[in-house]
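Here you get one chain, nothing else, as C-alpha cells; it is the form predicted on its own.
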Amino acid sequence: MIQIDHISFSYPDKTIFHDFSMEIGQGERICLMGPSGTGKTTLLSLLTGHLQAESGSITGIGTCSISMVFQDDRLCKRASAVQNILFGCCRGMMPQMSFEMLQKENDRFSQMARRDRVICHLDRVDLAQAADLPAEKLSGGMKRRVCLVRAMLSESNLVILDEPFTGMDSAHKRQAIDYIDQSLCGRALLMVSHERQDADTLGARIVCLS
C-alpha cells in the first residue's frame, strides 16, 4: 500500500496541495479527476520523485516498481514502435543504463520478450501494421498507444497513466481501455483522465482534486 499523509506543495505563484492525504491499495484502480491546474500531474511527479513535498510524507512508494505513460510521449523518434517498446522495457528495469548499453541489452531482452509478443500486444491496440514504422511517422494517437503498450509490458506493480487517451478517436480509445483492463493482471493503477466514463469502465475509484 502507498500512503500519502498530509502533504503540502506549492509553486512560487500557487499552492497546489495543503494537508492532502490519499492511499493506493495493492491492486487498486484509481482515477484522478479535476480541472486543469488542480495538481493531477503534480501528484504523479511527487509519487515518482520528480518533485518533493514541502511537508508530510509518502510511504510505500519505495517498494514499488512503476511503469508510466507521461503526458509527453518520450519516444525515440527514429526508432520503430517495436524498438521503442523494447528500449522502454529495458530502461524501466535498468534506469541507469546509457542508450548505447540499452541497445546492447535489447539483443538479450528481445530474446526473452520476443518480437512477436510485442507485435501481438500492438495488434490488441490496432497497431500491428505500424510495428516497424519510426515513431516520427506515427500520428499522435498512435504514439500514445505505443506508449501504453510499453507501460503495460514493463515489469511493475504500479501503472501510472497521465491522460493516456490523448489524440485517440472513440474506437481506439475503447480498444485501449479494454487493453488496460485485461493487461493490469492485479497491478495497481493510477490514471489521470477528464472523463468519468473512463473510470467507470475500468472500475476505478475516482479521486477529485479541486
Second form
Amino acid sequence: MIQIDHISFSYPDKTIFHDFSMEIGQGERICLMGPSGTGKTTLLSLLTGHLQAESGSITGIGTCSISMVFQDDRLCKRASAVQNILFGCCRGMMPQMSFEMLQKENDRFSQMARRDRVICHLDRVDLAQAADLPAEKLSGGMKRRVCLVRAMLSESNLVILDEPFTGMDSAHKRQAIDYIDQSLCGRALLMVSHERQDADTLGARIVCLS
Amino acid sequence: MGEADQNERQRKRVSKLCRQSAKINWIEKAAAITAAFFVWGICAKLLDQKILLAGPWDVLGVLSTLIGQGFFWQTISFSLLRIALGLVLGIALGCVLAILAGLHHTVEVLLWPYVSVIKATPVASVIVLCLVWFSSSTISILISFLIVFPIVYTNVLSAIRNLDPQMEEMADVFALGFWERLLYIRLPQLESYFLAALQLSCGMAWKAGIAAEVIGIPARSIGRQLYDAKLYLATPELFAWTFVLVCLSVLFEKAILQFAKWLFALPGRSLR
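Would you mind giving the form predicted in complex with the partner chain, to go alongside the form predicted on its own above?
Now the full complex is given, and it begins with the chain already shown.
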C-alpha cells in the first residue's frame, strides 16, 4: 500500500534517516520501536506530508487517507469530546463495526445517529459520561482516549498512533488495545510504542529504529 | 465519570487558590475606594481652597445638579458615541488588515510605514494635524481610531504569527473544514491576544479621545466641559466631569470586554 524508498532526512544538527526503506502493506499492523530521538515521530510526519524527505520517495501515500493520534493531544480545547471526534470525521465515519451492529440496528447517518455512534465508541473506552465535557476539562488519560476514538472512527485506510497509551492506567490501556484491535476493520496500523507487549497483543510487526 | 469529577474538582481548587492569591475581591475594592475618598476629603479640608482641590462633597453636589440636566446626558452621549465609533472602526480595520498582513507578507510590508508612523507620532501632534484637516466634532472619532488601530493590528498579527502549527497539522490530517478550523482552532488561539489589545485600547481610546476634545473643543462634548471648567476656574465641575469620565471609562471597558468574551465563548457554547 505504501512504499518508503531509500529516504534521507536530517535536522540541521542531526541526520535522522539515511537510505531508509520500509513497506506498509494493506491491512498490515506495524509497531515502530526504538530509543527517543531515532526518528519515529519524524517518520510519521514524513508520511503525513508535514516534513519532506531530502531524497528518496514515499509512494502510495497520495491515494491513502490517514487518521492519527498525535504524540500530544491536539484537541480543540473548547469543543466537547463528541465534537472533537466529529471534527475528525469530516471525511466520513468508518462503516458499521460489529459491536455497534449489536447496539444500533438502523443507522441512517443523520447528525443524531453520528452522535450516537460517537457515544457508542466513547463507551468502549469508558468515556461515554464525559462525552459532552469540553476537552480542556478532561484529564490527560481521558484526552488520549478521545484522540484514540477520533482516529479509529474517522474514515481512513491507514491509522497512525504515536504513543497512544501515554497517561492511561493499566485497565484503560487494556481496554484501549481491545478497542484498537476491534476497530481497525482491515485498515493498516502504524503505531509508535516503547513496549514490545503492546505490539505483541495487537499482532503487529515490529520495526526497530536505531 | 469519577475521573472527570476528580479532574474538575482539582481544577476548581487550583483556580480558587489562584483567585485568592491574585485578585482583589469586591469588598476589598469597596473598602479601598472608601479609604481613597476619605483621604481626598481630609486633603481638601486641610487645604481648604476649592479652587485648588474640591472636596468629595462639593463634587457630589455638582454631580447631583448635572445628572438632573438634559445637556449632561447629551454631552455624555456625544463623546461616548464618537469614541465608541472610533474604537469599533479601529478594531474592525485593525483585525481585517492584520489578517491580510498575516496571510500576505507584501501587505504587512506595505502597511509597516503607516503603522510605525501612527505608533510613534505623539497624540497631541495628531490631534492638531487632524484639526487642520477635519472638523472638531469628528476629532474624537479619528483620534480614538488612530490609537486603537495599531494596538489591535499589532496584537492580532502577533496572534496569527503564533498560531500553533501542530493544530494546523491535525486539521490537515483530519481534513477539517474552513469553519471548524476558524471557530474551534484559530479563534481560541487569538482570544488572549485580542482581549489584551481590547483592554488596552478601551482605556487609551477614552484618554486620547477626551484629550482631542479638550484641544478641539467641539460643542456638547465632555472635553468642552472640561475646557470650560478650567477656563472659569470651576474646579468642582472639573472634578465632577473627571469623575464621570473615570466611571464611563471603567463601565465602557467592562462592557466591551464582557461582550468580546461572550462572543468568543459562543462557538464552544453552541457545541454543548
